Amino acid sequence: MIIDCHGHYTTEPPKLHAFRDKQLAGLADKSRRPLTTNLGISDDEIRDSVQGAQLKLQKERGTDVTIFSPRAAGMAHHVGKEATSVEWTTICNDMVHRVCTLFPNNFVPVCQLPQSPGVQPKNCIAELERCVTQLGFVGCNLNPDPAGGYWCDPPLTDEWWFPLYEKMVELDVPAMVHVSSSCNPCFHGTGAHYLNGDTTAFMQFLTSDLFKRFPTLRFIIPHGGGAVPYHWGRYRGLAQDMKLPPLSEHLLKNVYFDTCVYHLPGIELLTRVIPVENILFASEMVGAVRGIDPETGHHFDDTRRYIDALPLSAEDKAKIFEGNARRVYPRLNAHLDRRAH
């Protein structure tokens, strides 16, 4: 089985965007607020939104299941106040749940969290618990920078975050560390802000003893880990200078990387530097990079091709494609077992 651990609902029905437009307009003019959170989206509209996109590409590219979450840039935690984020997050998570209910063999849900700048992460616990215990979600996306490029909140290793981590450990769910849209003009959203977030989160983990306190806490750093694999020697050297344990002991029992790296040399580097046990297959297809690579004639985000081309054993490829996702997302197994029957 080939499990894509990084998919977003980027082809949502127009009615969802219409609601968001009204919600944001209502921040400036209360009379323009939407009157209801019932969006009037039919099951057929949801089916149509994925059949020509994610489902079509799954079949064409030979993948089986996508771990599916709301659009990352659409989380926009910096917009409005906490109530804005709570309302929007609930709606987005419910939409993802509907997709996964309609196509249980193709999608498994992961939730966004109702984060807001300056608001304690413990306020996200209720939504995480609802999604996991009531709706069958297997993980969450955690934004390390709800301010959208201004990094106003404490680092991920601060006690500020600990109540949320305690709940993640209790529920046995991981988090993908994923920023949202950038409102800082210095940082392009997908080309800079995303990769900055990945790299920054890793360095925060490196300079802490977070995983001594939470030994079963698990994070997936997407987009191949940002700059991390390319500068692995720098991070090993920094850890050594700080008198920290080797990274294999210090971080790699808790931190994992996905394969959203859109060229073969990058994937080759990732698998040479990072242990195979810490790499999860992913594509983020219908996402940040949707075009065809003129050098290969294939879509940049057709990442299965890169794994297939690697000189790895069948056992190692099976870990990347399936086994590691089952370990990192243990609640995924129940979904996959139902799929098998």
Second form
Protein chains: 2
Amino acid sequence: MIIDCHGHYTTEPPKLHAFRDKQLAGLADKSRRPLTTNLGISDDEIRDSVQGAQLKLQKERGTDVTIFSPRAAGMAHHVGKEATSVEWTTICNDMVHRVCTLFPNNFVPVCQLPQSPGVQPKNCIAELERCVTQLGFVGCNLNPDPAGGYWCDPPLTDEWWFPLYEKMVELDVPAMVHVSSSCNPCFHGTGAHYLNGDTTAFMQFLTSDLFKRFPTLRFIIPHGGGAVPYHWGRYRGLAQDMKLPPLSEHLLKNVYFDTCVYHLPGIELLTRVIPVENILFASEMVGAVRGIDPETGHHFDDTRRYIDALPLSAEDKAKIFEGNARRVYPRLNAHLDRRAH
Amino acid sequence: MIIDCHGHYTTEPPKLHAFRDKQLAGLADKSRRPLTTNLGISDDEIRDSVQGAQLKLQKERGTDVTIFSPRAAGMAHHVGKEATSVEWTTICNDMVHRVCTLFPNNFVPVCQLPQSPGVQPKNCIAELERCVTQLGFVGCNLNPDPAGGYWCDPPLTDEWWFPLYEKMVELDVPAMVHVSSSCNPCFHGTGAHYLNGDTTAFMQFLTSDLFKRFPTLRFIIPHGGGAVPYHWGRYRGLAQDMKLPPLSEHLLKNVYFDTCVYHLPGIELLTRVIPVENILFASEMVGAVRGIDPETGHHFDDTRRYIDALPLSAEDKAKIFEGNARRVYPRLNAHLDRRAH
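Taking the form predicted alone as the starting point, write out the structure of the form predicted in complex with another copy of the chain.
Full assembly next; the chain just shown is listed first.
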């Protein structure tokens, strides 16, 4: 089985965007606020939104299940106030839940969190609990920079975040560390802010003893870990200079990397320096890069082809494609068992 | 000849740090300001500061010349006001000039700039001109984020920076894009902020037509280009989705990468995806990572060994070690010619 651990609902029905426009218009002029949170989106509209896109690509590429969450750039935690984020998050998570309910063989849900700059992450616990215990979500996306490129909240290793981590541990769900859109003109979203977020989070973890305090807390760092595997020697060296234990002991029981790296040399590097136990297959389709690579004739984000091309054993590939995801997202197993019957 | 294009004066005599302490103490209490900018540092103190460090390592590693600039983290443009930065920059550049004058066969100077958050970069022109025309400097380090991790100034592609670029073009000197220390607790300096700065600058260049306006402007992106080569497929794909020309045409006549990547798999990736014409040898010693890699028994930052191990032709290696640096820093040639005689 091939599990893609990183897919976003980037093909939402237009009515969701219309709602968001009204919601944000309402910040400036209350009279424009949407009158209801019932979007009037039919099941057919949801089916149509994924059938020609994610579902079609799953079939074409021979992948089975996508761990599916709301559009990352759409979270936009920096926009409006906490109440804006809470309302929008609930709606986006409910949309993802509907997709996964309509296509239980193809999608398993992961939630966004109602974060807001300067607001304590413990305020996200209720939504995480609702999604996991009532709606069958298997994880969450955690934004290390709710300020959207201004990085004003404490690092992920600060106790500011601990109440949320306690709930993640209790529910046994991991978080993918994923920034949202950038409102800082210095940072292009998918070309800079995303990768910077990944690199930054890893170094925050490295310089902390977070996983001594939370030994079962698990994070997936997407986009192949940002700059980290390319600079693995730098990180090993920095850790050694700081008298830290080897990274395998210090971080790799808790930190995982996905395979959203859109060329073979990058994936080769990733799998050479990071243990296969710490790599989860992912493509982020339909996502940041949508074209066909003229050098290969295939989509840049058809990452299965890169894994297939690696000189790894079938057993190692099975870990990347399936086994590691089942281990990192334990609640995924119930979904996959149901699927099998 | 082996030219290391990226070395900082990280072993400064203690008197320089004592001056800096007084200078910054003077911001809080004017009575503590240093009475003079004459640091009282003798030539012997300068010789001692590099003889057991950079000079010794050059010999041990078999490299010849280092393009040498003030400590990057020490620039700290975010500290104090513009006048603080101007005074400190002059002193640091003068120190580097003294090192290079004492050891003209081993060091060629590059300057820091008196940047300050919110202050127009054109105010740096006088110091750039002084260093290049009076003191023989061959380039500068340009901080894309003088705010030290808060990224409050415009992107490098904004006309805010153009007067400085005009002077760089006129003087025919390149800039290494190099952030300084981070005062944002989210960002570790050498493990996150440095690499993020590299990635960010590249994407700023990619999304602009800066090099149409300045066809001879040249930038070196250090630390192997941050996350860029590892995600080269992503960047090719993003550019293609934006209908931009291939990156080789769009950027690679103006943007270069150094080899400060501290393990062989990283250097292999770099040289597989980036044309050899765009790669400049560098080690950044004595710098971010000072230990010995237990996997190799050699210093992490002994990057010459990685290049030596590559399956490249002697001609290609000569480009990386020497030819490209001579082309990107044309004023270097006069120094090297003098050295030869």
